[in-house]
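Just the one chain here, the form predicted alone, laid out as structure tokens.
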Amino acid sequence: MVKGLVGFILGGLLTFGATQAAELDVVATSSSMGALARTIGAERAQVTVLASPDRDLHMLQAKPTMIRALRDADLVVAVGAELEVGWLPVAIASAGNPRILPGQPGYFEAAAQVDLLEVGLPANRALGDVHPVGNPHVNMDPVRMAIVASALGERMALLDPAGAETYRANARSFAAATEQRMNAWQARLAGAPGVILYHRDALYLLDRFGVPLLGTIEEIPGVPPTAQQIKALSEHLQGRSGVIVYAPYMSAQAPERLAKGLGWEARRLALDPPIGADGGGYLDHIDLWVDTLSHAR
């Protein structure tokens, strides 16, 4: 445990606490999960994030730094739905910390708190990098994230009963700040022409606001596209308007080639906010996505 003084401002709502030792050592797998943990935990939680937003959570490997962070953790906050399945179970097992094993109060998955899209896809490797339990990228829907925040507040309250009201109040503040932005986001995205994604990772945001998904650069998830696939997609969308968005860890070659053929903009945009973001920073990151989608031409 370390000592710290943290204040946070979230959409004009201020939660302020006295100087005291952090009661919970929290490890988050992504910066979106870290943003929720910082906002809800406020001065009572020390938060470590394992992966920066320029890393693909599908493809990480367990590292000694991760294992050290997990060794003393009171709570792990993961995205879940098998997004981190290739490395997080190994890292947790290597940490030797029984408090954070799956099924224990110290293990929390965001995806387990909400309804998922694309549930029940065939578990067939020939179909690429699919998730039969559902699309895991729930962090791209601010409404689902507000639900996750409430559940996370309850989990923190269970682990640290003395801070229960703080955690619950902070979760309510995050939900209120999210609700405050919803109408403006909806208005800005009304009539948005649509987007081509590299991977189906922003599907939750598109579904929430009714923005058309015009296609994906990866025809098979996790398999790089061929020149013929890009040519066919370009021919199919000629005369349409839209924008192409791809994550920082994706190759720019195919998106830029497609953008040139269509006369569209190709935008590199992370799925998660900056690594040190709190809840307000998460909402600002969603605002960046809304701005990108609303200015498609």
The other form holds:
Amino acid sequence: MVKGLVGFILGGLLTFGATQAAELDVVATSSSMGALARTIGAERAQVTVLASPDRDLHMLQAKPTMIRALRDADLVVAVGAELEVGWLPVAIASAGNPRILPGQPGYFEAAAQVDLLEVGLPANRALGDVHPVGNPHVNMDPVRMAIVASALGERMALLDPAGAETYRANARSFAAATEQRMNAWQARLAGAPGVILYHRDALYLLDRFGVPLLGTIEEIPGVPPTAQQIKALSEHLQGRSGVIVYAPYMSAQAPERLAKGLGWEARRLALDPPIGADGGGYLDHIDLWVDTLSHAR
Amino acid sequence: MALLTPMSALPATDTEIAELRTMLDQMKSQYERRIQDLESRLAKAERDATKAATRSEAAAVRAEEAARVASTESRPMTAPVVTPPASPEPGKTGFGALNSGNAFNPQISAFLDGNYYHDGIDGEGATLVGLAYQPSRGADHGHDHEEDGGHVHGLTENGFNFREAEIAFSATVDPYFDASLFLAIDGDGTVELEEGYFQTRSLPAGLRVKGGKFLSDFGYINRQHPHQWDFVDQNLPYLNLLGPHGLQDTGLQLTWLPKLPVYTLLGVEGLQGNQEIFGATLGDDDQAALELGDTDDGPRLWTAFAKVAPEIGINHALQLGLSYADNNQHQEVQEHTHAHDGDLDDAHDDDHAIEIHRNGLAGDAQLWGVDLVYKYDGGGAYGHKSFKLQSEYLRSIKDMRITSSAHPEVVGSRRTFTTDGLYAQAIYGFAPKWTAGLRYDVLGMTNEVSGSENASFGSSDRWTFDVTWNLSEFSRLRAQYAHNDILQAPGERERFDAFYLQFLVSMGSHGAHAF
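Mind giving me the form predicted in complex with its partner chain, seeing as the form predicted alone was just shown?
So here's everything in the complex, that chain up top.
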């Protein structure tokens, strides 16, 4: 028993020592943010991602293991703009780590680095779970993400000056890699007929490439649609072409019914890349979305 | 007069001309002034526009310079946040959290909690579940002085009840402290301070200090407010061993999150000890009459707790906790009828006793708690397929001596009161926005008095089932049914069914999804 306990503690200390090898202990809320942190931090950063891409980042709970991860973090990378408002502030406050409090260099919000869409909507909850600060899902726009990457590079350089050149170079190469794919994406999405989203979460991608948003399945954020609303949407778009996209944590029922009514395809797509993705993985994730939007019938 | 007319007419035309000329001049100058005014306004607007542009450019350059200076000097940058935002989007400093909070006002939210209640025993049930029999109950014990007003919380009757409106304020005070304030207003308009505390935000090494009046971190459900519960009412062990407010007291808390591979939270609390059941003290008159001694100086209540949460997968969470509390002063009075000489707690209502004897008891109280919480995030829409299992065991031990009695031979003899309790509950999201819950709670698996006198009593238990409809993050409706089997007094049981319909709404800032 005692032996086991000693072994446990020793083992723990050893693993703990191993994670200390990296210069920066980075905690990312989502896999998109994790992908940026991995690409820019490269081997100088140890990245932990808190949320799985198939879970709703807005609805998570502050788990003790998240608090543990934040306890020793040098840097928290969040999407921000109140997307993680339900759990990240609680988790950060509980972590007893003053370096990552909002306002400190150890706190980084992607949404605070770029211009937001839908800023200043009325603060009226009759309109659902609205956030007047702006639509937070900036991770769906690769161009904004390149700007975020550059800001993140500067932030990492600030926290770990010895790696400043590495971080800046990595941010530049991420921007270059994004730039490289932009033309192809633009070409493929030119004339895309449009999309129906469940929630206005891929808005930044559509806005970037001029893909029309034909409608949303939920009329009000956070409120599931009624059969009536689905019927109205179906009648309104009858005869047009497009595609329906919904996040993994949304109910498939309404999208499938609508797809049947319109003769379109309904695709279940995550807003974030797989959990271990790096910068390339993130761009592949955008590829997947471009692919889906460009094949709309 | 005829001569006068042209005379007056002539100078009139002269003055008219002069007047016209001055009018013309005035108009000219007026228009010139207006044109000048417009021109200068235009120029000013142009200047302002360029100024704004250069200002934001300058700010950007300044920020860049600051960042570069800070990074080359390799010291943590803390100041740049104070650069006044020159950009048209205020608050965008890049370091902070974007939010729609308003300036320096605290975050405010209000919860309204009301219900329709019905049981088969004329509405007595909701009070009765908090009075399940145990040999020691503390200050609110005593069959006589309970009815006359006393301290009855959230008295629920058959029919409509407004349980409480809770108003919560929270804000960052300064770089050193956060603070929160929770007020509860019951259906009669009585305001009670639920919590009011400060908490440190910048202590090193995973340390935090909390001070003020707060809900102790003993156990798991203790720190939750009623609107956070998964059932309408509190479980039997907490309700009966700690009272309707749980361990809510004034004092200090220190917690430490050590640098271990597994989440481990250790904490101690020193609290004043003004409790109703767990470590109660009596009034001056009783203390004098029963030779109990005065109330000791605080803090009298000490707690220690440890919580461990191993990593068991990204969509799962498990937390185990062990808690201990010690109130170093507990006093109570126990009554018995003269007819049952020497019997402490026997039925005094049955036969018409002539004399009531009061024994004074003084000592201390200990409480142990073990808790387990497991949560699974099912990933379905609006909580669909999510699961939560929660269970706690509490054991209260009150070690006392008789300080005064009508029977001098028992004075100084020892009485140890032990009562334990357990609850286990599971919640499952059976459809988007809908959850169903099942709870079993029991008080008094051990329910005994030992020492120089030994007696054991039975237990009270209950099965509860509820269905909750979470319409949005801000409102919920709940239906709850419970079958109760409550030990009212030794050998006397009340079995009844109780039904609740509850509404819960929240207004104001976005609530926190704490574990």
